[in-house]
Partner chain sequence: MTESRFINFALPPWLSAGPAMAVLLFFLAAPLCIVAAYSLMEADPHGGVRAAFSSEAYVRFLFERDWDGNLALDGSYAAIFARSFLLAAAATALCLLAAFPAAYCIAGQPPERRGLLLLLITIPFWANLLVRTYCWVLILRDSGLANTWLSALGVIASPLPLMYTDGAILAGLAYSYLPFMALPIYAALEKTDWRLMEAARDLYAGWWQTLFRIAVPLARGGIAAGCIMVFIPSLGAFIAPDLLGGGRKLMIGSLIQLQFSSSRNWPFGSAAAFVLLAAVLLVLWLWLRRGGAQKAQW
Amino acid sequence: MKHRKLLAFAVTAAALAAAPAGAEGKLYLYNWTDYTAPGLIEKFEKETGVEVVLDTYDSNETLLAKLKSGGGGYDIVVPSHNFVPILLEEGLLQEIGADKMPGFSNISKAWRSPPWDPGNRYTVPWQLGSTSFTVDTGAYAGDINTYKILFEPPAELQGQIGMFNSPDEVISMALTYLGFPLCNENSAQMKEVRDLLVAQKPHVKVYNSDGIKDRLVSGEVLAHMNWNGYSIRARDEKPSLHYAYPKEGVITWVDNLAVPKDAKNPENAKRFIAFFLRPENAAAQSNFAGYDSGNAEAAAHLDADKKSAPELSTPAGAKLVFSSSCSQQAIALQDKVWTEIKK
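Which structure does this chain take on its own in the form predicted in complex with the partner chain, if you write just that chain?
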């Protein structure tokens, strides 16, 4: 009797787990945590009658593992640009011909046909931004638009630096400062990176990718690696916090909407992408998350504070640097550098 009950439970559980498969009129969206504007979803549901089911993840690695294992049954995923080639290489995405979609022309020319998806056969941009650093200009009056003040800080900032706690982002930034290519496989150049970061360490107060705003606003650190969207929130609370656009290059990232190969509702996925390409919808997402959507026509629909935010308008002529998916050898070198910094 007990056994039969247990079996019934197991069957129900399996049925629940398998629910995404075969359901109609639904859209299974798999996105980063806290990265989907609720109003946007509601509007899409009202317009189309499609029910959206949202699930979240917190790293590209998780997304990759989930898709590789064949689990999920998702219709839309949001990989970062450097993970798009990996997903393609693993054959995990399906072609959607985004360039033929209505509204594609709204996307700013700068973000069309990117290196990771020439011709936009698989993806359209969702949100994009940069990784740089925020400086308290009340404490340091000099030019902030150089990585020099981060890696070789002036006296005012020594011991008051906050860095991310992730090897790839920190090392990519150091490589950019030194003028070397990212995902570097050249051990001589990586040695220079190590020397730079080891020399920087005494000036670093904390390596942590969380609680950045808190540390900047409380004055615990005077300069901190940061994302442009987060920097807006910090400036809201402390106006002397400014976001840097380093002349050596601005590390840029793009998160993209894509459709997995085994999506059960690809048509609904495409409807959602077309929906998102409409300027007012892209703006709604930007107003929520605080990042640019790459949609040139969306500006008109942005909130006033977003429209004027310097963090959202990369200066004309700034050198953009895109990270890519690194080779095993490059990652091994990164790991080695990181271990030596933190040993």
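Can I have the other form now, the form predicted on its own, not the form predicted in complex with the partner chain?
No partners, no molecules, just the chain.
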């Protein structure tokens, strides 16, 4: 598919129904920072009478820790696909019956009954995207399409690198650069990852998954780990910022709406999910955040600049690496490496 090739989806016929009206009370939403369209929330509140209270986090690890501690009392959370099995194993999510919801048929066939949630018993797709990095090409004019830019930066970028504060994402990127499989259980290969990240550390100005756009636009950093949608928003403010498609592979992912086991307002959570399954609402989220939608009918409602954005059209021949759910052994090795890096 030539257009919007990042995570191609099949267009399906859909029976469209409005979200249930006449609701009341609150909906506590816990989502990634700067990842919820304000207009979407306002529309839901107006249609249903439900007040939405939004809190944010910066990584899947933060979300997992919050839910495991029993804190928050949230009604909807937004885990990435590779963390859904972990949340399920911990008994932290409840079934939502997505296949019975109005608009379920709008979900692209590729994301109905996905491997991480057969039958969509617990989740529906929120946004689809990739993880790479953004470079200020006004400061560095060379080829940016290699992870060497981040891990062994040229002189122009040394000391000006921004990395996520997430072991899963940083280590997955390092493994991809070194040509090793993700969720790695090989101690020798993970030692190479550790050595790479230790050598990189003097060139890293910040480990932070929040505020990426502002750091890039202000020039506080010249290259930063980034998601493709957030890179669009940075480029809108500073045209010299470009998103890389590393030759070693671009990590891709699907974020999902899910309802925690201890949600206080599960019916309002299901109302929001049904509301989001309407194509115009899924498109409103994509128009705000800059990511692809798992809703096959949303494309007709996308803004023109999103349809043409290079960050949403993977170059021909680019290697895509779909992130995985890791074993406990792999997570333990990952945590050991991360502890050494951050000490």
